[in-house]
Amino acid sequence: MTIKEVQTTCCYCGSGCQLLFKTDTKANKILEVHPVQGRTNDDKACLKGWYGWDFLNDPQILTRRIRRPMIRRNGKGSPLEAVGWDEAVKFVAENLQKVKDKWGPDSIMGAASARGPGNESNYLMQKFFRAVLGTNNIDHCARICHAASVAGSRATIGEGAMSLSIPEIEDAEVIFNIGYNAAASHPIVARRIVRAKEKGAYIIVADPRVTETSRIGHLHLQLKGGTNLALTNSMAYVIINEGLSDTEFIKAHTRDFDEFKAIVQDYPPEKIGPIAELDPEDIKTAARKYAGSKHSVILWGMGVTQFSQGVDVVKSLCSLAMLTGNFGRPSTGTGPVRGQNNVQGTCDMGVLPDVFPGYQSVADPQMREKFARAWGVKSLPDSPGLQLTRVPERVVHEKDPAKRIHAYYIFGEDPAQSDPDLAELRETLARIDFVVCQDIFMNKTTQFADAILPATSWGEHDGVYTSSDRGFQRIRKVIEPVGDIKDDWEIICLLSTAMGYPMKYKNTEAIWNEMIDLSPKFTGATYEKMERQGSVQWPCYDKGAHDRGTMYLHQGGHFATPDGIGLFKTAHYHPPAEVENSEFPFTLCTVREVGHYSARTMTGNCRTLRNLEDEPGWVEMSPRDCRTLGVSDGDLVKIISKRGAVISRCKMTERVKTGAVYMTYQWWVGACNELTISCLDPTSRTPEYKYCAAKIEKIDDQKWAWHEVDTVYSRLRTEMGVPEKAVIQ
């Protein structure tokens, strides 16, 4: 036995925890894992950090690893056939070129990956789309989570990332936690909130559910779902009208205050209380407490962003911080805590339709010229590309073939599980002429693929992730990959070269160096500096040792806008797009679960995590609603919306209000995205996952229902290459 120890960054949430792996290199096996000291995690890890590596062993619990390239040699409907890399690359390159030649560059869409691949592969993915295919139609899963944070923060303070660092949270004096349950989403961040309370911080929680965070809070604003903007505007009303604003900060560092003030004057707490189902006095208390500290922090998650007014709420939250002068010092500011391990990094790499790496606009002629010169092409497309949530619009609902999406290159994502209104999404994928999936596991989306390209996983390659608080950290190979698979960046290089644009790099560091030399905010974040410091937070402009990165943004009230001035912005509140009615009397909201991650192909293939929970998931319901429907805790029930129906288990809980139900989205049988609405925020194009109308039906024949769940689950696993019968109970 030959023992090797490797430290790397966890592959799950955006906390950026550090883990130490002990491996037997001769057997190519992981022997043990434990957390070690990192900038954000202090020798701690959550369930997924401790036990979430087992998928590297390919236990084939839920699905199976993809070990060889596969193509449908005879077109749609023909079986997938395993082929060599030369044939697979030629097949994909030729088909992409055919679509480009016939329909133009903008007929091709790309979805990159915020999960395992790392920043370098994502940098090459957007470079491939822009320099080789000639389109800005490149996006990733930030579109369905924190795109509203990016858009709203950019519009007000100029920067879409967390303005403070995760360790700073514990030294805040007031934390306003809205639409975010750190205990489920980022347990290591939750520890910082607990420490903050231990140090005397006042915790305000705005959430329709009784979450773990609200249980430790001092004030729980258990508002009605979808009323975030009414609440934040009302808090601004109180702060302004009670003279709690930081007038000196507003005068010196902001503009458009009068327009902001004019809007929020329509939101006195006495008027908003009934709308948000809150006591007006609680709104006043929250506003006074938040405004009463110069170390007040706002933390938010997808309970803010996944609404059709998500961008407006983010603008109002940034404006609340400006209103009270809570920017530019330690332990203050705004915290959109990014969900997945590298969703911040994938944004950093320019995997968005409107920016190059480093958030440099594709509409800026100087930026286009700089990147075109560096990439050796004559020109680059100047119009922002298509957001991935609009693909159904450009396939199912577009009558003009010349305007449709005809090819979709999906890299490390599973939209057939994670996007809203899955029936429409399946129709979309079925209609697209050519679909490529580059992934590690078979999943719901690979069922529609014309070509499947097998990639290495986290733990099988090197690279860099960016944590939620802008921290670049190394990921390192722990074990050797098994099968005829390649690194994601190598696959992209092969495709690019086959399409007439040679790409060749020695390693990920060579790719990284190209990227940082083109991105001023990242230029100082070298591999050497990351190795020495452990983490480098951007902006980091200088490669010299003196520039260690930036702990918090907007120092001295200088914002990241072109002139350094913050812009007050908000809007008038309106209800969600689809509200409850007599036929669909419940409101449905999607939430996270601590033991599983994303579309579950990773955690669902980890034995310990899978044993915590399995199909068909749960639907949280109030005891009163359970009594009315005549269902008991653990009963299977049918949840129905205008878009579909699923079966799940009833979880009777006092955590939720009567008339509201909650589901997690990673289940295959209890797939709540069969129900969710595809209504989008008009700016960020983020779906309104957090609110739609539904009804619940009791299932009298529970034996039949369990047989149905077992049958469907077994069929799906068989389709994913795992033939053994599912064991549910």
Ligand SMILES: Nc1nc2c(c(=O)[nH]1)N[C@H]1C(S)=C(S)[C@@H](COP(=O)(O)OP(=O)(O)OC[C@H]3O[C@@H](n4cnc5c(=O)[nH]c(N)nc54)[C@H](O)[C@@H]3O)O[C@H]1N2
The other form holds:
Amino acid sequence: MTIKEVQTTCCYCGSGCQLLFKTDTKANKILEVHPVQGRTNDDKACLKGWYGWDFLNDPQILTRRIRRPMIRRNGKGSPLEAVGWDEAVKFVAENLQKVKDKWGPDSIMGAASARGPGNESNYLMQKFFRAVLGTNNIDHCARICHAASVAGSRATIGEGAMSLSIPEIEDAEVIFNIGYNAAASHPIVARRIVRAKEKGAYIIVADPRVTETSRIGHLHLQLKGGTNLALTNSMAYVIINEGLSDTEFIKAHTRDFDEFKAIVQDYPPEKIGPIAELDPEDIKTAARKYAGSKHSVILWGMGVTQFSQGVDVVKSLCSLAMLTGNFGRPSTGTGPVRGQNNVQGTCDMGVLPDVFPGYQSVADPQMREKFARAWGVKSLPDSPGLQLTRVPERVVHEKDPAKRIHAYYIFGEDPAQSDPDLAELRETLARIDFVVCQDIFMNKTTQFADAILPATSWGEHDGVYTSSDRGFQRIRKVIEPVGDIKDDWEIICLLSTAMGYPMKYKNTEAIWNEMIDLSPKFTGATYEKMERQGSVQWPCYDKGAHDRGTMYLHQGGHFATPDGIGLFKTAHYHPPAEVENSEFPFTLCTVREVGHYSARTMTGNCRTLRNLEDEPGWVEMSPRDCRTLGVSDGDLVKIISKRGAVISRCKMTERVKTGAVYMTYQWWVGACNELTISCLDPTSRTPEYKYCAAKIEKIDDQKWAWHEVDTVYSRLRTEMGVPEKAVIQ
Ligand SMILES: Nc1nc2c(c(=O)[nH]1)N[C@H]1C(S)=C(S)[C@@H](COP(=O)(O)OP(=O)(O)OC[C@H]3O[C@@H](n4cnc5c(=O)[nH]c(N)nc54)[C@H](O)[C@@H]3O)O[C@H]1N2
Ligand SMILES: Nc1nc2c(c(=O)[nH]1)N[C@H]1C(S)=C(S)[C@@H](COP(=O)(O)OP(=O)(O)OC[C@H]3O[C@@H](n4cnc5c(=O)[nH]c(N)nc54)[C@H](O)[C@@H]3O)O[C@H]1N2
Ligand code: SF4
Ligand SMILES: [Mo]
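The structure above corresponds to the form predicted on its own; please give the structure of the form predicted together with the ligand next.
The next block holds the full complex; its first chain is the one shown before.
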């Protein structure tokens, strides 16, 4: 047996934990995995770091790895046939060209991947879209995630990323944790919050549920879902009217304070208490504590961004930090803690409709010229492209065929599981002329694919991920890929070459070097520096060893806006789009659980994680609601919204308020996105996943219901092509 040790970065959340793999190279098998020292994780990992790599063994529990390219040679309705790479690449290139010739470049949409592939493949994906296809219609899951944080932060403080680093959290004196359940979503970040508490920090948690994170807190603001802006405006009211604001900071570093002040004057705690279902005294305590330190940190997540008013809340949070002078020093500032392992990186690479790599605007003629010259093309498209949440609008709801999306290249995302209002999404995918999926697993979206391009997975290729706190870290090949599959970046090169724009790179480092030379903020972050330091946080401008990167942003109150001045902004609160009513009396909110991850192709195929939890998931309900409906813990119930219905298990818990129910979006049978609403924030176009109206029905015949669940589960597995019984038990 030849044993090899390889260190790599975890492929799940943005905490960026470092893992050491021991493999038997002869047998091409992983023998052992354990966390090792890293900048963000010390030497710790959560259960997904320890057990979340088993999908590499392809045990075929929920779905299976794709091992060969597949195409529907005779068009929609014909079967998927396994083919060689030459034929698959030719098929995709010809079909994309056909759509481009007939309907123009903007009739093609691309979704890239914040998961396994890494920064280099994403850089090439946006280059392919812009330079070869000629459109800015390229986006990724940040849209349905932290896009509101990017938009709201850039409008106020000029930079969309976390201003501080994960390790700095533990030296904060006050942590205001809003709409963020770190204990389930980023356990390694939660550990820093616990450490801060141990060191004496005061922890405030604003969440309508009792969570493992709220249990860390000293003060739990158990607000009504959807009332964040009422709360944050009210906190600003208290800070201003009690003379707790940092007037010197405001004068020296900000603008538009008066407009901000005028809006928040409508939000006295006594008036907001009943709206947000909070004790006015608790709002005052939160405001006083937050304003009482120069090491106050705000951490937020999806409970802020996944609302139709998400951008406004982000602006108000950045304004709270400016109001109290909480920027520009260690252990202070704002933390939109990015979700996926490489969602920060996929944004960094310009996989967004409005920016090139390094956040350089596509609307800026100088930037277009720079990239056009570097990429050897005459010109690049100048108008910002389409956001991926608007694809249904441009397919199902678009009357004019000339304005429709006719081709969709989906690379490492599963919209048919993770986008809102799945019935509408399925109709959208079915109506698009040509759909390409590039993935490692068969998923719900591949069923709609006209061509499937199989890629190597994390663990089977090299590259760089960006952790939530702007840290570039290497990922490394651990085992050899099995099957006729290729690295994502190689697949994009083949397609590009077939479409008349030859792309050739020796390895991921060659791609990385091209990218950093075009992106001033990243120029200093060479592979060599990452190797030496372990992690390089951007901005890092200079390749020299003296530039080690940047731990925190906005040093000395100098913001990332063009003139360095921060802008105060907020808005008036309004309720979510679809509120509870007599027909649908419950509010449905959709969240995460610790052991499973996003669309679950990966954790659903890890034996230990599958054994912890399986279909059809759970719906959290208050004991009072359970009594009223006559259902018990563990019963299957039907959850219904205007858009669909699903079956899931009732989890009776004191942790949720009466009238509010919660599902996690990990389940394929109990798929909550059958129910969610596709209402979007007008600026960030992020869906309101956290709030819609629903009703719950008791199911009298539980035996029938279990049979139904089993039938759907088995049908789904058959559609994925997995055998009746898992291959490896
Ligand atoms: N109801 C509800 N829905 C939600 C949310 C919610 O809170 N509620 N949250 C939303 C959020 S924040 C997000 S980020 C999205 C996530 O939604 P998705 O991005 O759709 O989910 P993932 O499971 O991350 O799916 C990624 C896909 O990438 C594939 N993949 C993994 N590694 C590789 C690789 O190396 N190469 C290739 N080619 N493919 C790979 C996986 O097999 C999988 O099919 O879900 C959103 N959906
Ligand atoms: N185990 C696991 N970890 C993950 C993921 C996963 O799927 N599984 N996904 C990753 C991804 S893509 C992301 S983006 C992150 C997201 O991580 P989080 O932001 O923690 O995600 P959620 O659990 O969706 O939402 C956070 C909290 O918001 C609360 N909330 C709901 N409505 C409101 C409201 O009106 N106001 C306030 N203040 N709070 C509200 C919910 O009760 C929930 O506890 O997690 C990442 N980590
Ligand atoms: S905290 Fe996130 S990065 Fe760390 S081991 Fe868990 S899933 Fe992986
Ligand atoms: Mo996310």
